[in-house]
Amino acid sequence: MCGIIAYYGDELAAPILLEGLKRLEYRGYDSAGIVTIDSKSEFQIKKDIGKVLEIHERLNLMDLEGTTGIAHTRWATHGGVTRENAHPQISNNNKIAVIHNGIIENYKELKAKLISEGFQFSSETDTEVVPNLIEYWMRIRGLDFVHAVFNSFQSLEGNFALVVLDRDSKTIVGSKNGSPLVLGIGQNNDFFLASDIPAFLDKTKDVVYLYDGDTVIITGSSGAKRSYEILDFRTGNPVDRLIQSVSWDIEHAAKGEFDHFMLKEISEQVETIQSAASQDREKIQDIIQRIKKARGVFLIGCGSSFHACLSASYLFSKLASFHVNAVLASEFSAYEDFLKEDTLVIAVTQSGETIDVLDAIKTAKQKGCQIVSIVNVMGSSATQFADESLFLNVGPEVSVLSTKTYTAQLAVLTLLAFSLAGKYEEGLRRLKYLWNIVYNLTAESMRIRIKQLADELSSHDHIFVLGRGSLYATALEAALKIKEVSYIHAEAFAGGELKHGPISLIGKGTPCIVFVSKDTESKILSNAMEVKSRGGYLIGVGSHKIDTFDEFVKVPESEELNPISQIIPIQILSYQLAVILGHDPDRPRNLAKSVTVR
C-alpha cells in the first residue's frame, strides 16, 4: 500500500525521488514526503498530506539538495492523515530518517520503553519508534549505525519494508520482512530501493529481488567507492542474490495516448491475454502432475483474483471433471484442519504481496502443503514461498483496478484446466484465437457504444448483475468493478438466487446487467424475465440480442472462454461511469493496488 523509493548516487536525488513517488501513486496514499542529505550533512525534509503534485506545488520538492535521499507515499494505518504522521519519520537527535510500509505490531511496547528512556514522539505512527530505537542503540548503547539497525529490526514484530537513512555516515539500509522491496542497480554505480520496479525503471532494468530477512546496506561516497551488501538481519549472515534484468521498459508503465492507465490497460488485453497463455509447457505439465497427485486442491485469492479462482473452479469441473475448492484467502485459516502434506494450494495474486494471500500461504506451508503461485511480479513474496510459479507476463498494471491482470489470471487458469483434461493444444489454440474477439471489444467503436450506456446508468444509485455458472463469477467481478471505481452500489447474484430474496430490491427502472452464454441461456433468461416483470431495466451481455433486453452489448460466444471476453465491456463501462461522474479511475478513493496490511 505505502510506496517507498530511495536513491544513492551522483545525480540530484530530489527529481529522481519525485518521479518515483509519482510512479508509485497507484499503490494508494494520503500523504507523501522526501528527505535528502545536503552538502552540510544536514537533513532537508519536506512532507505534507495530499497528492504528490499538490504537495510539490505547495512546497517545491525539487529544491531539496543532495544526491542521497529517501521518499514515501503513506496510506494511513496508525494515526490519522496529518503532516506529523507523514513519512519520513525522524529520530529525536535528527540523525536517522525512516520510511516504512507495513505494520509494527509491538510498537506500543517499544514506544513505552523509549519514553522511559527520555524519548519524545511527535506523531501517532508505529513507524516513529524505528528511528528512535536506532538512536537508542547508537547514542545510549554505543553501537555503530549498522549494528544498531540490526538490533532494532530484530526487536520488531509484524510485516514491514523499512528504509533507513543515516545522516552522518550517509548510509542507506533497506530491509524486507513480508512487505515488498526491490533493489535497483544503475549503470553509473548508483542504487535504488523501491516498493515496485516502475519507480526507478527509467534509470535501470537491473534489479535484485529481495527475500524476507534480506537487508541491503548501501554505502560509500562517490563513483566506484559506492557498494552494497546483503545480510540477513535475523542472523547477520551474508546473503547472495542474483542480479536480474526486467524484460519490460518504462513505456509499458506510461499512459501514452490514453487519458488514464485504466483505459490503456483495458486496451492492452489484446496482447496480454496472449502473453499470459504463452507458458512453458513443461512447467504447465509439472503443475498438472502436482494437481493430479494432490489430495485436495485449493484456489485462493482476494478481490478480483478470488473471482478468477471461482470462475476456474467451474471450468475445472466442466472440462476435467476435477473438483477444486475456491476460497477467499482472508478466510483460508478456517480450512486449515483440512490441510495435509499432500494438499496443493494455488495462490492467485497480481502483486504477490497481498497480506491475506501471504498469510494463507504461510498457513499452508506450516501444514506441509505444496504451493503454486500465479502472479504478475517476479521475485515477489508469493514466488519466494512457492514450490512453483506461473507468471502472467503482462507488464506493470498501474491502475488500482485489476483489468488486464484479471483476464490474464483467467487465461492461465483456463490453460491449466484444458491441460488437466488432456487438451493443452486446444486450450492454447482457443486462447490465441481470442485476440480477434478482444480486439473488437476494446476498439473505439465499442468504447463509444459503452459510453452511451454509461450516460444512461450514471444517474442510478443501484445496479444489479446476474450470471450463472462461471458467469456468476463474472457477475461478481462486474459488480466489483462498477462499485470500486464509480462508487455506484452494484451487487451480483447467481441467477437462481434472485427469487430467494434479492428480487424484493427490483423496482421500476432498476438497471440489471445479465450475462448470457449458450449453456446458461434458458435458465438465466427465466431469471431476467422475473426482473423485467417487476419493471427492471435489462442490459444483456451475450452473443445475440434477445427481445427481453432493453439494451444489449454483443460479445461473440466463446464457450469456456466467455468469462474472459464478457467482462471486458463491463471494465469499459466502469471506466466510463467513473469519468462521467468526475472520479479518478486510476486511483479510486480508499483503495490501494496492493493491500499489504491486515
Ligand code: G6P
Given for the second form:
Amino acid sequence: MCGIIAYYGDELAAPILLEGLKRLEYRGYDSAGIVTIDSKSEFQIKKDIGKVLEIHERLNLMDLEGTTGIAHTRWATHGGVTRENAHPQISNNNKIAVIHNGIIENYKELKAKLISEGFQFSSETDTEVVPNLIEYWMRIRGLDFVHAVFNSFQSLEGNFALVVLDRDSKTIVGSKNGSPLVLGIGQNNDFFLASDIPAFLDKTKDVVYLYDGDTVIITGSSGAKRSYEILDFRTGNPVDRLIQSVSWDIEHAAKGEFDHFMLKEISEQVETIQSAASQDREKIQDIIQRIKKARGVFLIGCGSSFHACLSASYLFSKLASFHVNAVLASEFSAYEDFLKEDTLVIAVTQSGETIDVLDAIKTAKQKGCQIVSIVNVMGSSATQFADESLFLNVGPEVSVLSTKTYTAQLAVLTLLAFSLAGKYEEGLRRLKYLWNIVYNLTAESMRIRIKQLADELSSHDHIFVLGRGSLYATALEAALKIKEVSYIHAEAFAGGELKHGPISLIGKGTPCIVFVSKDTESKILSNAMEVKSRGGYLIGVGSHKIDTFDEFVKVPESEELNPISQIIPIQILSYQLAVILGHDPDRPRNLAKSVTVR
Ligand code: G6P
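For comparison with the form predicted on its own, provide the form predicted together with the ligand.
Full complex below, order starting with the chain above.
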C-alpha cells in the first residue's frame, strides 16, 4: 500500500505533487520521492526515507523543474525502508521512471531474466523490475514506449497500480490492476493520476474511475495537443469511461482549525451520521428484497469495518429476527462451501480497496452470489464488483484510524436492520435525532473531560474493555482504537467470557472500560463487579452513574443506536492518549489506511 500522484500539464509539477503526497500520506509514510522532467528533457529526482514534510525540509521537493512528474509515498512491503527502495524506481538507462502500489508476485523470475540480459538492480523492491522490463522491450526488442509498457504489464502477476514516465517521449502511462488509480481531468486540459481523489481535489472534481486492466496514456506536451486515451493492457482494446464529477470538497481533505485529521473526523460525526443515514429509499428497499430472497447472508469486512458487521449482526437478529453471518473477510474462504447462487454477500469497506475484502468478493462472485457493497470511496474496486452499492456519503477520511466512517457504516447497517423489520421511517427518524447526542459527545467539554481520563490511563500498560450484545462489538472497536494509536495494549471481552479466563489478568488498578446499555445492564454490571472485586479500576460508559464505577462517561441511552454513540468518547480517548504519549494520531506506526496486500 502506497500513494501515487502524477501530474501532466502546464503548471509546475513539483508543488502539485508535493501537495498530493501530503494528502496521500495516510497510505504510507516511511519514504517518498518525486521525479519530474526538466527543460533539458532530463529527470530531476528527489527521494528519501521519512515522512513527506521531513523529506521536504531536508531536500526541498519544491525546486524540481518541469511541468510533468510523478510522485510516491511508500509503505514498505518488498525491501526495507531505505532511500534505494523508495520510489520512483528508474531503469538502467535512466529513461523510464516508475511508481507502484501493490505487489508484483513474479518479480524474482523477471529480475533473474533481466539480470541474464545484463541489467543491474540497486533496490530490493519488486517495483524495480518494471522500468527495466520496459527498457528491455524498448532497447533490446525495439518496441516503442507504449507497446513496451503493454508487453511488460502483460507479464506481471499480482496486484498493482503503476504509473510510468518516459523521459524521451514525455508520456505518462498509468494502469490499474487490483490496486486503486483514478484519473483527474483538470480545467486547462491538464491531467492527474492518483491513488485517491483528495490528492488532486484542489485542482479538479472531474474524474474518471478506472477499472482493472484500464491503462491511461497521456501525451502531447502542451495545451490543446495534450490528450489521454484508455486502453485495456490485457487486450490492447480502447475502453470508454465516463467523466464524473465528485461531490467532495477540498475542505474535507484539509485539517482546518484542528491539530489532526483524527480529531476533525471525530468532530464531523454530528453531520456524517446524518449524511450516511440519508440513503435513497428505493435502493434500500431493493437491498432489503435481496436480503429477504437470499438463502444465507454474509456481512464481511476487516478491522473496524468488521466490527461494524458484527455489531449489525446483533441488530439484524434483535430488530428483524433475521440471521446474518458476520465474517472476517480474511477468513471468508473457509465458508466457500456454503456459498450458493442465492447467497448474498454484503461487503462493508471504507476504502473499497482492502485486498482481503476484494478476494472474498471475487470468491463469492465465482460462486454466483449476489454482492452488495457499503463503501465510502465511489468508483472503488468493491463497487465495481458489486451488484448494488450504498455509499457512506461522509467525504474522505484522511486519518488512518477509522472514526466517522465506522459510525457511518453502523448508521447504514442500522437503517437496513430497521428497514428489514418494516420500520424504515422509525430507523431514519431515530438516526436523524441522534445528532443531539452526538453534538454533546463531540463538544469541547467532552474533550476536556476525556483528556483527564486519558491523563490517568496513559501510564498503564494494559486496558481491558467489556461489552455485551452489540456493545461487545463496540468493545472490540474501542480496544482496536486504543491500541492502534496509543500503542497501549487494549483487549476486549464479551462480559460473560471474563470468568472463563481473562479475569486472571485483572489486578489492583487494572483499568477496565465497561459499556452499559439498558438491555445489558444487569448482566454487564455483574461482570463489572467481578473486575472490581479483584481490584480493577472501572470506567463506565452509559446513561447513568453506578456506584461501582471509579470513572464515568455519560452517553444517553439510545437503545439500538448505542453502538454508534458509545464509541465516540473512546475515539476521543484514543486520540488524547496518542497526543499525551507523543504519537502522531493520524499516522500510527506500521499501519496504513487501505491495506492492499494480503
Ligand atoms: C486498515 C485500516 C483500518 C480499517 C481496515 C479495513 O487496516 O487501518 O482502519 O478498518 O483497513 O479497511 P476498509 O477500507 O476495508 O474499511
